[in-house]
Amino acid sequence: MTKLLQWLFGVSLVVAGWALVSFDLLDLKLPQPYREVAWPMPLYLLVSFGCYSLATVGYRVATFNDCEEAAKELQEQIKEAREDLRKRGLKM
């Protein structure tokens, strides 16, 4: 089972549960306050997911590791490439 199918399965379960509670499809005789809370639940979940995503991206950016060795190696490769291009007649 791919990750996409796992997510689609999970989302379909949540949507099915929301539809059952919101529209009282199984005639569960739930109290009105339960249905009033369940009705805007997809919006609450979407906002929560957005906040979680924003916090995750912010945390990853704040704790991003610098690769000093790779930066030095890249600078050396750039110098070598410039020298090679100068030898071939390209003026910068």
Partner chain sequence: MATRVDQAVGMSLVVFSLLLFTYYSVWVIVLPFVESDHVLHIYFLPREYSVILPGIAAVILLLCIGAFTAVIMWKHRKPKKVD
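For the two forms, the rigid core is made up of the largest set of C-alpha atoms that agree within 1.5 Å on superposition. What you are looking at is a predicted structure, and each value in this text was computed from that prediction instead of being measured. Positions refer to the first chain, counted from 1. Compared with the form predicted together with the partner chain:
- Between the two rigid parts, the smaller one rotates 28° against the larger between the two forms, as C-alpha superposition shows.
With the form predicted on its own done, generate the form predicted together with the partner chain in the same format.
Chain alone follows, minus partners and molecules.
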């Protein structure tokens, strides 16, 4: 069985479980609060995934570090390249 089929199988199991609880397909007559919690679950998972992504992006922006040595090395390489090109006749 391919990975795609495995994923589809897992997803359809989850969707079936959710539909069973939300729409009471088997007439299990679960308590009302549990049904009210289960019904918006797909949207809730999507919203919490969006919040997690936003928090990760924000955190990585806030903790992004400078790399001093790499910056210096790059500046020197730029100088070398300029000198080299000037010697070969390229006007800067």
